[in-house]
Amino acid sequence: MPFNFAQIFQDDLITSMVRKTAYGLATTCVLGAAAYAGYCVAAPEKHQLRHYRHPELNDQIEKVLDSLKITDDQLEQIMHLLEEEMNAGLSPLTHHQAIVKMFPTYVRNIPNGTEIGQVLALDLGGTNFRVLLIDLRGNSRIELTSKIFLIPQSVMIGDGKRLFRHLAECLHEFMQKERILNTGVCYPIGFTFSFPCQQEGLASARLTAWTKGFDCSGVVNEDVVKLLQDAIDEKRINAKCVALINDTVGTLMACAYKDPSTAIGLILGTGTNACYIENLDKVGTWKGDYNEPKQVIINMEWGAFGDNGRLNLIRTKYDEEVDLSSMNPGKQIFEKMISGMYMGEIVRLIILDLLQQELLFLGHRDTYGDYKTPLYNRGGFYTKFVSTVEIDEGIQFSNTRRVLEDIGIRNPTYDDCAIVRHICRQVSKRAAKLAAAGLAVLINRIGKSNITVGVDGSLYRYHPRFKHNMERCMETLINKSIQFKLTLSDDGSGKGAAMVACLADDSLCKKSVVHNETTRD
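Is it possible to get the structure of the chain by itself, in the form predicted on its own?
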């Protein structure tokens, strides 16, 4: 009996303790819930913003990004405006004040893959100078050998004649190594010269200004083809420069050798530009003959589209800030909305805007006050980061986390990564739509049933969705009777220049063919 009483007492004591503990826990839960509800009432917006696994569903974030979205009606309006600017550039009455210059390149013949011969190509566009020997073997087959030479800093800023003598010396060394020097065969040269020029003929162009760190005296306003040929002749090299082109034309020509339906060349890299084949009867500025073929490749210089304010209907405050902080405010407006030089900066400005509105990097704001980090510095978010971020799929965000850490964001959350990826996608999608609208104008204008577009440039090559986004948009803008195809160009500045050279002087190519057959016997 004493044992039973003790047991009952002990059970009552335990029950009492459990009851008190339960009451305490319940009270704590009620108080916690009340406090949490009070916080939500006091700061409802901040509370809600902490939970957006799908940033496109968040109204405040989408309000910021809505300015980047372009409707189908706006795209059609942009197409109409671009065609108006193109016609102004092609007219002799309005060309001088036209924004989109539409320069005739004097390249009229397009390769079809049957060309045969050995041709030299020179490519000068920076601190490296490339010399190529291209063997065209017909049936769209090409064999190529090349060598890259460094342009010393002293040559880049020295006397102009010294620069072209250096180029001739590099050519001499290359031809000697390839055993084609002093063979009695005069090799045609296609020269890709990636500096601003006023072209006066296929083998005549005057430099208007040096860029890319070059500042050689005695070259501006001079014919660069003549300066090169004088240096070649001085070295008694058996070669003649028969054509000068830019990289856009080279892109078209390189693709046309494998696909004769190629009619457009497009560059989507650090900058952007396009060229296309136009009928001579539409080129009022044409000063050459009207013999067959009655066509010429037009170098559009379309990056300047909008310099007169006609794209203000779609420009955002981020575009305006990018433009104002650039080296050429008010210039190349279309290019600044598309190309690789500016895309990363647009993303960076949007990130800063969301950060300031407390829509991004919540809970870490105090740790991001180091204004020396790339996030707070112009150019700190590289365009290659946009491609890297957009490669990410699923929930790991390994690429995005690495990019954010590179720009100074430590321990980003899932939501942070999701929002940054969403920003990148919206910026690149807008760029793809604008490029697509430009191409749609050209394809509809050409009007052939099958048209191939040769494309080159780092943005197009490496961005995971750019081509897809362009094609989806183009399908809605191009006449249904036209079939189009986007093809990645292969070395337009080298192979494309060789194509132009081969077609420029058929007799030189025939000599090369004879020499090529002789050397193989």
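Given the structure is predicted, the values throughout are model-derived calculations rather than measurements. Numbering follows the first chain given and starts at 1. We call the rigid core whatever largest set of C-alpha positions still superposes within 1.5 Å between the two forms. First, how it differs from the form predicted together with beta-D-glucopyranose (BGC).
Where the chain switches from one rigid part to the other between the two forms, the hinge residue selected from 129, 65, 492, 223 is 492. Treated as two rigid bodies, the chain shows a rotation of the smaller part against the larger of 22° between the two forms, based on C-alpha superposition.
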Contents of the next structure:
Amino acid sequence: MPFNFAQIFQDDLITSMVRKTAYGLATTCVLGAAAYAGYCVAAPEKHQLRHYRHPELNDQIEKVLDSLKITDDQLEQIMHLLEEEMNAGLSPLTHHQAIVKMFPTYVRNIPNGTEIGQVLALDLGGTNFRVLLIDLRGNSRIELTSKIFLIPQSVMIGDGKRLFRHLAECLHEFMQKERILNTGVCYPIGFTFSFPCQQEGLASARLTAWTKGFDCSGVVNEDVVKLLQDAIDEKRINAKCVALINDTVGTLMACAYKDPSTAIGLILGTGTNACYIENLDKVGTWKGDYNEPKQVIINMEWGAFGDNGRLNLIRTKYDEEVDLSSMNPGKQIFEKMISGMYMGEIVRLIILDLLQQELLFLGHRDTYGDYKTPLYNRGGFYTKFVSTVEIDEGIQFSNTRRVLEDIGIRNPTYDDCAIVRHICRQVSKRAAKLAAAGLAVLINRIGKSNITVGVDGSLYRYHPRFKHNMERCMETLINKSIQFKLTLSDDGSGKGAAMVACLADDSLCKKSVVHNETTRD
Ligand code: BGC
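Which structure goes with the form predicted together with beta-D-glucopyranose (BGC), now that we have seen the form predicted on its own?
Okay, now the whole complex, with that chain kicking things off.
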């Protein structure tokens, strides 16, 4: 029968402290003990579970969490495997079977801040769809107005035509509000479509698979730009889609607009993926011209890394469960170990496992059997809870308590809170290490002395330690001669699409500016 954590904590610390104080003995010792207790709970993980709890329980919890640990050797092995997969994706001989697709994007020019134009951008990659009107004013100045529309779940998994009609309706509403509908000007659209696409040109892209909970019929293998344009034309909207980009590309572009050493775009949000600037001579699958600049941005689609079993060396039973209960089992294995869509669920499954092994929430036998609570339901532990829990630093655990109460654990003990925080830290640290290993492969491969990575996504933005954990890990994996920097990209999905659209159709942009200036006067 396992020991009760709460009991141990009370007996060992609180009760003894109170007793000692009551007897008026060794006040300084008590203060010292309290300070040490505070230090231990707030100190790095290895202290937390070791000093307080019964060693047998600690060891059992650690054993469960050990499966999440990735050693330096394993990281190097993962880097090696990823590089092999990348080369397979880039070679015409192996591209067809390759798992990491390494799609050439046809985006070859990087903006330099002097671009001028008024452009529409559409951004679809999750449950929100954004429409933006962007004014690129030269001198790195950008102004924009935007509106967010919700994509109902029924549309996310319904008929593809309905999805694109919905997008066109949102665009219509937005243009009407901005008074740019039926003005006689055809506005260029940059479409950020954050799903894997085989591009055949800047404005031609076939969806290869849905990810992140989307599953609209009749879209896979179809040209997404055409589907969008048909819906726009059906509504007689004065706009033309001139470019489709992935959100990673938008992120890279928006960052390069301000910092010319940017060579990589990374998304750590609902999904994960990276793109980078590759020399044309390394892109065997390239079908375009070889004019200057002899480079192209490659959309890696690294989320699919591991779909052929090559990450099995580090996958846990929780990863397998998350995968099996997802909408795309067997797909996006790397993404499922890293991104926001799945992180909360991994934590929930570990909590449930510890609970079933009687290692957690021992004082809550009466409440934890309620199967209707979020704790027992898929998706019940949101990824934003992982960030909230990890914001707690000391022994108060005010955030952790709130989160635990939200998922149905009333009055959690210090131990419960400390263990849950420990789980969150291990899960998010593993994700940060994996993303760091992926970036290290790219940075070492690009090999320039100074490289900036433009990053965006809710996980990176809101998690209190993700960036720090990634940087620490990257320092150990990247060649010492290279200086790297992670920079938060400012609305890349919107601005980046506008920049690509502007670079793609310079004449259209200029026309829209001239028109806009004349109508304003
Ligand atoms: C998609 C990528 C996208 C990433 C981040 C993945 O699920 O396949 O195209 O860049 O999510 O949004």
